[in-house]
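One chain is shown next in structure tokens, namely the form predicted on its own.
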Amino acid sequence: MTVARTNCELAIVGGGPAGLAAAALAAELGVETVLFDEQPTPGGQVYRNIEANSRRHDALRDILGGDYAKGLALAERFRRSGAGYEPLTAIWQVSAGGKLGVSQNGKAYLTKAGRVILATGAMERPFPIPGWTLPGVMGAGAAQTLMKASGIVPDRPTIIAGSGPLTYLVAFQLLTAGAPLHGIIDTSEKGLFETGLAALPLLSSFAGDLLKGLSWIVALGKARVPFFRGRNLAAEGVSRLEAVSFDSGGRRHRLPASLLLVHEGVVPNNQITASLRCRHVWDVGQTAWHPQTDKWGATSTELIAVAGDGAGIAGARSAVHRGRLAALDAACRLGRISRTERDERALPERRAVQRENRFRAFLNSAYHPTEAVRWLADDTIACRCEEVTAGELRALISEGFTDINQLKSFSRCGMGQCQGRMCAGTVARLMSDSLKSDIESVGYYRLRLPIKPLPVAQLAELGNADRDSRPLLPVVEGDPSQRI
């Protein structure tokens, strides 16, 4: 039976590194804190199933590695902190006044928080190539999630394509787990040698990270996994993936495969802040939108803060410290600590964030998502939920549909199950290319509630709805950053 929490001092959405760190510290400081999370146990995507996997005595724990194991300390501190915990719970609405729409055990209710920290993390960058909707094509991060959650490892010919550290990490983990890895297609702009030279200034501070990445590449080489530098990927097949083709070394290659794992980095999961019309900025280095925040994670909406990768990609280690900074600010605003105590406690967290930012700047430079943001052929699907192709969108743009939300209304792109998560960036880029304008001026979809799929029956049975409420969505006319 669901017992609705009708109010709390601090609501935190998301149980990954930032959310766990924020919830634990806020509760320790005496703030009545509740963490809402869709997963059954703490950890988020990075530390998915960390508690159960830490108790395993088979090879999986070693395969997932030491960085993954560090998540256990975060989960344990959160469990000890006294923070409230609502697992298996979806947040389908956050209002500017701190009201959250909650869906849990088939029931919906509203709860009111004095402050909200969004720790919704990141999602894999959509990677639209010809054939990317075929069964057998999925994200490399998704494959890793299956391994963490259920110990599932591919048992059929697998190819990994993309750029960035996760591409090689997942390849290494799958190889170690015995998956039939038939090739790696590196889509990075820079070669391994050039990337290595760029990393030399970081050697004194991040030697462990760099050597770890090098060890994965060496292990893959020793196992004689075929390696290619590739462009213009295509997934081929009739009813499912049959082969992967790409350009490399001046000719077209075609490799038979049953599973293609793609990855070109991650982008902030900013659906809630976009629905709130918080001010956002376009990050050229990360090729993605993120909410504009101050040094505590506070957004342009008074009661709302963002912690971790949802405020800009910086990695799991940084997310922990950014979560604690947001928690300190929340505790200060809610009267639990003074501003002086907040600032003093923040010093080591802020130094750690600055340190991690140096490494992130290198990653942004070395692994620009070249293939994921390339020009799309007309028959490539841009919106996979509604199966809208790039050619259909270009035709509408040429007819005069020059506003992204106008395009959404007429084509239905962004109106499917994912609520635009997978296609918003692709459609904005396509419009930017067609109109010869910058992507900031194109903006982003205007999102409608609920931000997560919700049965009508749950809404109809909503017991504590405020029937007289009015939307509070401030919009500054002429400000392109508020078009999203």
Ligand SMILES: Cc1cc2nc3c(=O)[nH]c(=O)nc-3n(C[C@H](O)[C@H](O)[C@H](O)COP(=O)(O)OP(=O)(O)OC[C@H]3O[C@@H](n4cnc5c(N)ncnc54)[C@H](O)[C@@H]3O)c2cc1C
Second form
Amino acid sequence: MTVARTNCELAIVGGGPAGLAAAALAAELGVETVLFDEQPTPGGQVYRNIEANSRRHDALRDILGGDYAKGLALAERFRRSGAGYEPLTAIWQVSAGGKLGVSQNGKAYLTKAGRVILATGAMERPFPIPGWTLPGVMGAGAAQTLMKASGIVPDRPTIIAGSGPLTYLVAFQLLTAGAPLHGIIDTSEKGLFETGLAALPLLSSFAGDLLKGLSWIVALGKARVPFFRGRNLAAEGVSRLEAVSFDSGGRRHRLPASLLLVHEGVVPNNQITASLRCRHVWDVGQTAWHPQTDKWGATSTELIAVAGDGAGIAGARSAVHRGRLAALDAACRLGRISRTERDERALPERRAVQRENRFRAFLNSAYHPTEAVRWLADDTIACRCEEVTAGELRALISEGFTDINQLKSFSRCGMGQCQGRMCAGTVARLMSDSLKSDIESVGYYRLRLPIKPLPVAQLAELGNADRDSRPLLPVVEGDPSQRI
Ligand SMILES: Cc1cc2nc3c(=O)[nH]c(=O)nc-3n(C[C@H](O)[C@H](O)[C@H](O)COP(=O)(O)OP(=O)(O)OC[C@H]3O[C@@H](n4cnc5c(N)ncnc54)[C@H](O)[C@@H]3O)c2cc1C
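Follow the form predicted on its own with the form predicted in complex with this ligand, if you could.
Every chain and every other molecule in the complex is listed next, the one we just looked at coming first.
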């Protein structure tokens, strides 16, 4: 018999704005809903630790700002809604038919849901530069995570390098928190911001967002944080980061630093939909894959929907509305509301999503990753779990490996603990550059379960509880002709 502690009508994976909004609305509509999330408390990436931080009376609350504070209302509505909540819980498998592999408190179990909404959000785009695996190099978003989760702020010379609004937000937050910022290296291409701005419709309705970004830049300028527009970054050091070098203004610079925070935007965290072989599309604007969905977030795999940034990056505000759209559709499919009610209730959510999409189109063009930023030198590590360099991969490609999964089998890239989460995009890009073919035809790794690290002991115990039932890791169903 399968251990199934929380069989439910609707399972939601992820407790960020999309998952919280979806769970709250679905539960309010009478759907028996359970939300699973790795984090200890609701909030996801953007509103991480929102409940505890809202109760603080120190500077951190102000540093995190008004936008962050908006997450509290979402968390409170979710808590009131009656939705089930399984925090500190990783979903290591989702298979067609609504079966979920769950790991919680040192134990694994299987459960089943009538419908699944994946709200697994975004992750920072891996930014492989020479030396990026040295201690002292990390994502800017990761530094922000430490600040939100534990109030930790760097106290050693720090440099922030990259592109996109989060780069400047984190720089501003760290500066305000007293971190010694020794430089900002903006890797975005000159002129893209202005071109994007000129194409932004209804500019005035986004004035608030633009002014907010400007205020961060002004504050950083006033504090005289050295600013460079740079490319060809390298993290230098023997056993840990000692300096950051880069090209700017026609010459090579070298800035001593103990911490380098890199950021090149965020990409959908699509491990589960990729492992399910849901149909995916390559988004040229975002330079990333995302699952193909209909207007309710439903994927090509039956019972599985995606909401929020996991379905394509559109930001926290959009995630809330996309979460509600997926919840309305789930409630309709599960017989709680009629199609008419679903469609009527969806109208304001849809309008809000469209509005956010306009601003996202601007951000996509203003901060499009440039070729110079994306180029990998031969000695740069592409797959950090298995330490495979770009040069090793290029050598295999020139020997005739033309399939990304062949490359994976022979080099072990993508076979480590992260199951390709960190290197799939990099390796696909490298293949597409080397073979001069488009990235769609290169495709994506064929992912193996579990998609989250799972101790063998947990699987063994699951086996004991489940001795006379089906295989522990069922074969992934779905359309095998889809490369991702
Ligand atoms: C590090 C980081 C920092 C960011 N900071 C900001 C910011 O300050 N301001 C801003 O406007 N935007 C920020 N963003 C962008 C922002 O995260 C998104 O726009 C927004 O949070 C998307 O909401 P979401 O609900 O789709 O997903 P998220 O908020 O990302 O929530 C996804 C949740 O799913 C959980 N999850 C994922 N996989 C599993 C699994 N297999 N099992 C269980 N749980 C799982 C995650 O732990 C997370 O709690 C940040 C992004 C990142 C990656």
